[in-house]
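Starting off, we have a lone chain in the form predicted alone, written out as structure tokens.
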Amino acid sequence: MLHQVRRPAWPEFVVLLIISVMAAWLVNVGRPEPLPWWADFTAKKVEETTRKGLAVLTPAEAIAALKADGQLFVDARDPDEFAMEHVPGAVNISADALLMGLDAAVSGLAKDKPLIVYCGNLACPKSRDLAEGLKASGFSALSVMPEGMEGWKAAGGPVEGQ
């Protein structure tokens, strides 16, 4: 009777996952514009919206505002959201007001006071998106907080809501 001697498997994945970590590099460099290998996300959403002629708040420059007072704070989420948590002050201007009819949903703001518009986190397109909208509409003092209520809690802002 013969026996069969099993060889362990890893030495051949181990020699795949290799060949295949070659092989994303090399079409990595291939590219006119190679990928990074790490992303800051939060650069990349304020280079973004920088590009776009929107200013940037950090969360703590936000909070430092709130104190200041004469902003107002516009959460560009949903009505839902916004109802559990939002900046004290702010008022709601869902992102779909783009679609709906942005004049109305911001019929009783001055067009030259500063506002700071923000969403839920950093994977959120809204509050830039409203920005925008706001911007093409003839709001002249815009800035955006990229990081959202996410990053404004994280700095200790204060937060109403139920």
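Just so it is clear, the model here is predicted, and its values are computed rather than measured. Numbering follows the first chain given and starts at 1. Compared with the form predicted in complex with the partner chain:
Shown are candidates Ala68, Ala39, Gly108, Asp103; the hinge separating the rigid parts that shift between these two forms corresponds to Ala39.
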Second form
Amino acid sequence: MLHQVRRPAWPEFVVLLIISVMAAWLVNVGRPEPLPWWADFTAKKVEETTRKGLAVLTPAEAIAALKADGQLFVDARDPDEFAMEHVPGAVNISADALLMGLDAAVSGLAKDKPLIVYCGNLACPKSRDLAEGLKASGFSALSVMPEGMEGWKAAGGPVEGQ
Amino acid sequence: MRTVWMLSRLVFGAVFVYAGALKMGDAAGFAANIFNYQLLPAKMVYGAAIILPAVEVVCGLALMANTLARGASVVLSALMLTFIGAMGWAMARGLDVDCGCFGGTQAVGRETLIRDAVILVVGLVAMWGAFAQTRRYEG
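Can you swap the form predicted alone for the form predicted in complex with the partner chain?
What follows is the entire complex, opening with the chain shown before.
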């Protein structure tokens, strides 16, 4: 008589999961800056921006600022992304300008001009990087909108582009 | 057939060990990738970025070593399916996201989908072999 005995596979999952959690924990505590296991990614990104001494605007605040005079939106994304869609009236200073020569890219801008810098979304570092560069080269009225174009559109902000 | 299974097991395992190690090296960047897919609540993004690469490396190594191979092949195949699903979802929604597959900044697209589908086929062969092997030994 054929008699087939099979070990169940589920204990293998349990063992692999336990080892994985232990490995994850070990690797994480070994990092110079361990990541939190449970933290709001959104809040963390905003906090990183303010920690760099940059003012932060929510999309709703930025939409209100668009209606006020004298604000200039700076789009830190690549030119093709900018061409597709951007905040009305925004200028495109790609974060690549940090490498290519920022002074040439901002030569037409007054240093006390209030600027609102943004990029794609919370995950993209370009707005923070560019704002830091602008700050270092003497721009004094800087704000960052960390939620970027995605947050802007989600909050009902108007869009210009192709 | 045994050679095919062994090769698929080694290749599938190695792909995950490699991908997992790259993600471990840049966990904060991987967290940003996960966040961009907009599939997980913002509070779970960091946890996933910590644990997923470890699962990939541990299960990849187990599969290569032919230890706990059934569990490892099922977990990795399920992960691969999830990645493919997430990419398809991102493409369907028109999200401009980086794949986050092997570190770097490769955008999600047809190419990454096809590549992952091929890897999944290799994974399914590895899974079939792992279960067949157990039957042979114990049947």
